[in-house]
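As structure tokens, one chain now follows by itself in the form predicted on its own.
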Amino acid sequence: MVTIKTKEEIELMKKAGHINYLTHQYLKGLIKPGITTKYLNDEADKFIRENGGIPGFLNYEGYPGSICVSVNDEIVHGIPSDDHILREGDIVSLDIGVVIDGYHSDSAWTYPVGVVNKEKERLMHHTEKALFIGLKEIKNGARLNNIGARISEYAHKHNLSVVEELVGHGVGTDLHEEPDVPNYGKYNTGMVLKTGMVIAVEPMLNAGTRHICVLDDDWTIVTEDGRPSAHYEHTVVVTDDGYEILTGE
């Protein structure tokens, strides 16, 4: 069931979203060659708790990390590890969930490790741009699939592929609520968005084919062809004339 959030609920989600944003800003400053993905996970866990939040992903459906750390061809759900060392030229996607008083926020961003090549630079630039192009479609009375239609249109225009098996989602007292928010679709179709709905929009775009594989850990999802993937996500609330980002400043 799709829920309309009250002003009080939205304020709690905004608090969770603000800590999420601050966690991203903190971790961004730590990213450099030679650190492990587990180090980023542990620093995120500590930062979130010190700021009054709870890591939303830890033990979610059995997930063992406090955040997801996905490197290069890893699309999502990379498990932090002491054995996974970041190297010059990598890109790393940090997907972070924060809970405040039972309400979730969800945000992902992809960062360069040192200097990256043109392919990765271009992938990150256009995936971030695709997120905001999708967000522009959001307002009371708009159709849900307008978001994905614009994201996929932009991605294909720039010769990037859209991961179709993974989608955005509603957010609230559960991390994943209705509705699903795909990154593709036909314009002017889908449910009607209403003021007070809270959704996470999260394009995952690949430099190569859209096809994916799941690793033996049953969590990490990678590109089938081994080429890089980028992931950008904001949690937003639908307003009368647009949207408000809850996972920003």
Ligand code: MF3
Second form
Amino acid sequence: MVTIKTKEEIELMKKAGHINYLTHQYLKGLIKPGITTKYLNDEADKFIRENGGIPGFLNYEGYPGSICVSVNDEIVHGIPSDDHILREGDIVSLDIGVVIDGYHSDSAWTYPVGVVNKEKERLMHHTEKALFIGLKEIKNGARLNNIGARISEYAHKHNLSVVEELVGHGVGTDLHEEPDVPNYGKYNTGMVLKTGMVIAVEPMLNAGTRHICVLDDDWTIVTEDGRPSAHYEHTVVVTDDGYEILTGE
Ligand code: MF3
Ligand code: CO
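Let's compare: the form predicted on its own is above, so bring in the form predicted in complex with the named molecule.
Okay, now the whole complex, with that chain kicking things off.
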């Protein structure tokens, strides 16, 4: 079932989303060569709790981290580790969940570590663009698959591939609610979006093949060809004439 959130629920989700945004800004300032992915995890955990939230991913279906930290060819669900040190030229995707009074927010962003090569720069630029091109399709009465249709069209135009096995989703009292929000699809198909629905849109674009592998830890998802991947995600609420970002300033 796809739920319509009340004004009060949206206010809570906006609080959760704002702490999510602030956590991103805080972690962004810590990223530099030599730190570990576990350090970012622990700083995020502290920051979220200090701001009155709970990390939304910790123990979710047994996930062991407070956030997901995915480096280079890791697409999503990278488990933070003391052994994983960030190097100059890496790109690092931070996926953060924050819960306030039982309501979730979900947002991901990919950051450079120092100076990165042209391929990674281009990948990050176009994946962030793809997120906003998808979001632009959202308004009361619009069809859900218009989001993915535009994202994949944009990605392919720029010679990037779209991960299909992982999708965006509804957000609310659960991290993952209905509907699924794929990053591909046929324009003018799918359910009709309604004011008050809350969804997370999250394109994952690859420089090479769209195909994925799961590592032996059963969580980390990587590109099959080892080329880099980027991930940008906002949680938004559908409005009468567009959308409002909940995971922002
Ligand atoms: N943002 C991720 C998603 O939407 C959530 C991470 S799943 C977890 O799928 F299990 F790692 F928490
Ligand atoms: Co998500």
